[in-house]
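Heads up, the chain below is alone and in the form predicted alone; it's given as structure tokens.
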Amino acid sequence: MQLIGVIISLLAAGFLALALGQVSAKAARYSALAGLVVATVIFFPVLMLAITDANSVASTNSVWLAQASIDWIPRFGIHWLFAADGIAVVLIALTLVLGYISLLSAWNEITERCGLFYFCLLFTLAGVVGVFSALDLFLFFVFWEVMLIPMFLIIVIWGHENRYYAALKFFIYTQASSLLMLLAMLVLVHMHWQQTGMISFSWFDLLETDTSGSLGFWLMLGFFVAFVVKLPGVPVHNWLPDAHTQAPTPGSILLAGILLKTGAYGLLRFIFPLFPEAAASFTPIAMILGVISVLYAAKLAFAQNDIKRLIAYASISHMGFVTLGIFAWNMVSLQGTLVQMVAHGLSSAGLFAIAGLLQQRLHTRALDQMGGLWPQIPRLSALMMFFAIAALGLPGLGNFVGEFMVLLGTFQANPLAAILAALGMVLAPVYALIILQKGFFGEATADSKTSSDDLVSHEILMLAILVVGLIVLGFWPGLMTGLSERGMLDLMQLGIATGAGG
């Protein structure tokens, strides 16, 4: 019941925070923390029992490390179905981090109506956490709507000037794709029910469909929409921009760090494992795409000059990298694709809280009215540079790691790919020589001389988090490809034993 526990514990903290930021948004900073603190503890035991598992020589244990099943609407086959393998234990553990980031980089930031802020800040990490570990299709609709209701409001209330436009933007998108995994969620329930005679939103139970046919792959195009929109990738990647740039600092943390991944996740867990013979043929087409996200992303990053804007741009372009090893649908591949979403879950967090911490001091995002900033904040500039490298894949941090894991296993499906792919680490150097060109060396602007407060204690904890999690994840990938390893064969022969992956 742990993964429950987490969830009802975050939900309890933000109605708590609600609460108490009526009175003081000290109290309602520190609720926050302390949901936080109290969902970490009860998910521990299961990211010890996931290292031990992943320690045995000969583990019997079942590639569930966390499961509970509650009657919900039965007469429809719907439970409350929760299960956690070592894929969703990583996600769910990256989840919390990033949550103590958000928080962190709240803390002087959002002075308006804290309360709300940290109801939705807590509401959706409690999204996230339930589409990590919800594996009844019903309730894994409703947590991914629950991502969006806060994180729209995060948006649209604390955002900057153009919010109300890139708050609808980000709505729109992902609302339509929702609903249309909505409706090839149902059909898929329907057709099993046709073979079956019994009606059931369990994964378990859906992995039994006969999807093949025409009918299958029109299914899995509604949920690979839905999950591309939000990973995203072209041509549905134009919502992302705007969202970064006018979300505060917490809210892009959110969305580059964890929402994302969200889009991968379910890329991963539904598309090979309930459609694999779609799948298989969509590939060639999916790769594409990939490669497309991949090299337009970096080319548009290179003509930004709002530097939030421009790290938007690159999330697209790591993300791309993500739908080619999922595609590649091989172990290499896979593991690598699960490096490269936390690496770029901690690089990009990292990116964005300093960014906002520059417009914090400088009141701008404009590359070009900054400018000779290491001399008045070099802690601050040393850390940027940090995340910028870790970004452009710098071997010994994770970023490397896990682009050059998917290359290799996307060279061992589609070689051409592959090497097309490539380019985007020859481009990622370039655009972060951009921002620390433009940013923190030359010669210092009249807007970048307006203030030289450099880091303080709670920014400083923040950041040496993410370097901490980059170095050790570029340094000892084991300790997560060891974590994640059952769950990857478990989902390779789903996908495999009907022909589907490689």
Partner chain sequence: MDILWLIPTLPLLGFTILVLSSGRMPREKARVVGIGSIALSFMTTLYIATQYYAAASHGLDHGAGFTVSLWPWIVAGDLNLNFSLYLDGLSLSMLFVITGVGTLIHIYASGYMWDDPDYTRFFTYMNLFVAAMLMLVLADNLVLMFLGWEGVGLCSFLLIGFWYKDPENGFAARKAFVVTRAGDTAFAIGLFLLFRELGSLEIQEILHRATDEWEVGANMPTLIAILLLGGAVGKSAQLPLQTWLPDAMAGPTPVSALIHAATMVTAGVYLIARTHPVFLLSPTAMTLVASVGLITLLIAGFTALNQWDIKRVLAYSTMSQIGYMFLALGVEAWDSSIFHLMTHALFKALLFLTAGSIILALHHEQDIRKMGGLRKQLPVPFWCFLIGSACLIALPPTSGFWSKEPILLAAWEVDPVFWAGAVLGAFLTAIYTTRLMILVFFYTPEGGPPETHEPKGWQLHPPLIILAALSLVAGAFHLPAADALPHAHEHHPPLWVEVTGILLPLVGIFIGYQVFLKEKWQGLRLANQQALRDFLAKGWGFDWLYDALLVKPFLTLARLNRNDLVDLVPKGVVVASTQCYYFFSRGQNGQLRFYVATMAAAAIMIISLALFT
Second form
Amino acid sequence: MQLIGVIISLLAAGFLALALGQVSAKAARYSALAGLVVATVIFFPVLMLAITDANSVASTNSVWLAQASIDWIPRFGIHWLFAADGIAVVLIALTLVLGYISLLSAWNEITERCGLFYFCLLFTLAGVVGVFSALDLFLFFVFWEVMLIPMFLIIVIWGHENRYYAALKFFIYTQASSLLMLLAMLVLVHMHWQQTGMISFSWFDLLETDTSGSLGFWLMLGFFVAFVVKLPGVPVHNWLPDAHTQAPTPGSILLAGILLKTGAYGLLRFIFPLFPEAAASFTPIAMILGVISVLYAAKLAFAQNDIKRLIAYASISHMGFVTLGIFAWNMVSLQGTLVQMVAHGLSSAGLFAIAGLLQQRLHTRALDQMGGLWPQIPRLSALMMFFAIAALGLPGLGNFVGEFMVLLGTFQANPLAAILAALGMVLAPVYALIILQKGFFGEATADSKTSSDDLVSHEILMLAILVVGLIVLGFWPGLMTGLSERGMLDLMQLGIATGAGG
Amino acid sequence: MDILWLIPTLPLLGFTILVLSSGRMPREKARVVGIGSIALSFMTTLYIATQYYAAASHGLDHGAGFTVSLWPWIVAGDLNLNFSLYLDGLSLSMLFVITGVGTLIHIYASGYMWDDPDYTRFFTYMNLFVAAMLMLVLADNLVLMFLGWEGVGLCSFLLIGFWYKDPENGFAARKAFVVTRAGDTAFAIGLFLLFRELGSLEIQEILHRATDEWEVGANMPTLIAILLLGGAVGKSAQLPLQTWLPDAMAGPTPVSALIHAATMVTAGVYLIARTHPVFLLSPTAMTLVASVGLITLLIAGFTALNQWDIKRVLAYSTMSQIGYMFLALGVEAWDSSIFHLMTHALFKALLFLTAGSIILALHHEQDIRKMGGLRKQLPVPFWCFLIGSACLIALPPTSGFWSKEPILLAAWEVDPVFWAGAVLGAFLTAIYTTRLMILVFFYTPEGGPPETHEPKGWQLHPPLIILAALSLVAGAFHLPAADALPHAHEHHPPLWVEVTGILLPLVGIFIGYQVFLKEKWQGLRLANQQALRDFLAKGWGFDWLYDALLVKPFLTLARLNRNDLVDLVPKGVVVASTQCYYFFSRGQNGQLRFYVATMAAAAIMIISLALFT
Amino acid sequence: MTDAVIIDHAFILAAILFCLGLTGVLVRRNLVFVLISLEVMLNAAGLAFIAAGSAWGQADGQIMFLAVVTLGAAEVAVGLGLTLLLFRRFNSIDIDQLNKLKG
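For the form predicted together with the partner chain instead of the form predicted alone, what are the coordinates?
Starting with the chain above, the whole complex follows.
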């Protein structure tokens, strides 16, 4: 019930912000903030439950917390079925935290049509929370669409110079791929109906479907494409650089921080548990795609001049590790994937937030027009350096733990893929340090001198949350992996026990 | 032992304070924090050392260490890593070097950097560096060591590029980071392999299991040892990843002394010494370690002879001395290697800091052709540099002699070729060091010696004098590292071998004296061989090679594919559908008669299809 | 003559009329002539219905013919009305010039 409460409070606050936006922008902002706070308060007991559950030695409880099921369309076996295991709890917590971050970054940046903006923001958040907690496939699909459309509006209305192109590309890519998923979903339900005589969209029921045939492989592929587009992985990544570049800062933060994670979450939750045999046979190809994502995107990131585009390609590179980790399908790599997801959420949110702050101050995103910013805005520069070295995977920060665990786990499954992906560790500093070199070191250029105020307090607060998060994740990843351990273990066994074994 | 965690935490605390003050702290206070944290860490080390020796005298197992577990770090599946520290003789020796030499260099730097506008930032980075380096040597598992390992790499990057206004410095910094990262990647892959084969990453656990599970000469330990060696050569600037070190001299001189002479560059030596049981299982890897050391020390020696920048000469000599340490590791002279590491840290820090004093006195002039005859003007640096040079040449009875001589003898035992190369290296060392001494202090250029000015600050000279004194007497130290490493064999080579090792450096000094001060035998200076001299001066063309093989293709690829070739697919879809639109919209021409005609034609077609098929 | 021959002839006549009408629609540019040609086509279809109805002895063909006649009347009424309006607006009833609906 709490999960429904979280979603409803976000949606309600969205409508409230829309209504109050007619009156004043400030009212819309505060109602959005209030909605987030209420959602956090409702979610807090679930988090506490998960923590106590993780710490009790021999817990006999189910791994599913806060399960709720209400009939929706009983004729087709569709329910409002919500539940969260440790994995979902971690990701919902990340969603809420990044919700605050994007709210803070929107605080000064968004001045036009505030009500509508916060409406879209909160609807996206609600959609993401729904995706992370829905266990009915139909419901999952509904939320998958719910988060897409407000995001599309955010890019189209508040985006930068080339926003229509970017938004359309984003929409077409995700929409086309999610239709594939819908199709695969329906066929899967049909298969289950033929095998058991029961129509159900529930994830728990569908787990029992025998999907070992060639049809199962095609269905798996349908899901895989939808999730990989969202992730995104090479070669269906093209929407991301455009969408990121054109989106307003809060949009980029949401997009990189949590929307990409829904793709990873989908891969984790659906591919292996529902299609163990098909996934196992698909593993080599998926790993090749993951390795290509890591290396190809890193190389492209280096060549970019637009700072947001660079960060976007870096994101693709990092998400390649997620693909690898999931398809290695062992405990180390899976937990590493989750750490990587959270760490990337925090670090890319930080990078995009800073890119947005730079654009506000300099009115450009082009690296070759920056230069010598360090002495003018030392705090912002230092924080940029922090996030850049987090992104390049420096030990002691969250991303390292994630990448290391993923590579370690992948090496057990496929040494060659791990070795190739490890080359990404050499390419990462090449692109991450170029930001610092071109933007912040060197002599100041004419463009970079114009207006330069260092960070103000709410910006510092926003970035400090991310900094602390990354450090905590780097030194005490156990705080997070402990939460997700039981859920992950269950999930992993689902992925191998029913079938031939990965 | 329960306060062992304080040793890395204190510098980290200093770092945190300096970061949070974000430049608002006056430099007097920043200095106190910066030096104080390291000094306190040094005192803690002393206290820990007394405890260690007390435990050792109470019958501690030979070579065993103490483990201090702090908290579980990365736990998942079979992976169970603790954030825990490990202290034995080897790490204790490293602690002495890092905190002791580190404190002296910090004191020196507080004077050297006084005029710099970014004084606080300098100490911020330096404190972080020391914390990371201490983490590296105290780590109980290889991942934690990797944390320190990458941490020092980051600080090295930050400090090389400290004067960020010059893009050249930024380039040097990035080069250092990326090149060492290449080695680090090999190290990381070694860790993955170790975990797969042995199921653990705790160092002590690995070493036990490795000796239990593998036989001498098996393939797996060789592979792992070579991967670890890859990490070590990156950090320690050995062949083939040595190219970053000379460029790293772009950083402030105290940085060169601390990071690129005394501590970080010796991390590779520490790594191999720490994991020596794995290396002992693989004769191939041992030979490789020795060969890498030998080739590097010779190449670096030849290059040092042809440098004109005082810091670059010292950089190449550092590379060459680390080559000796690798050679020592490769010939199983473990404790000699660590001993040479310690003495080298002392005298090379001394040389760098003295060079810093000279550079400061000459208003940041580093070209030795513009120095000369400084003996009278800078007496304290002169004497300190003289002592440092004597150690570097390994003249008896300085500490350099006591640490280098056993390496030569051990090399003779394993293979006379190693010995011959090492002695040749010692000979080269003598020549280039003499050249440096003469050009800086003795030889008077036309127009007399350059103007000098007295550097401000009392902090500059005391560290030099302390380091000079230590360099002279350090040969008598007994390092606790020997407890943690296998005992060296007794060496009894023929007398002429020992004598050659001592005499050849003297010959080198004589030749250097004749060539550079008396200006005789000018053929030896290769005055007419400009191409050869350039080749040597540029570090044997490695930079050019890597540039052509790796950097240029990468840049070309990046430039060609800036706009992402894959993007052509969606763009192609867009173009195709636009073209289709144009084609079909031509039919929509508003001509009623055209519409009727096409309708009729279509009707006829459909009917005839229905009738005739 | 047998019934079959009569019906064949009637259909051939209808086909010829239909083709004439279609040709008229295609080649004439005057809207009034186009409407007349359309009327010819409609009547050709009507003739076919009548012939088929009489051949099978069923009333359906005649009923359809009545519908066709009604349709034709309505069409002429609306068509002529539109023609008049178009002429007032554009001063022309040349359908090649009335091509504002092109894409």
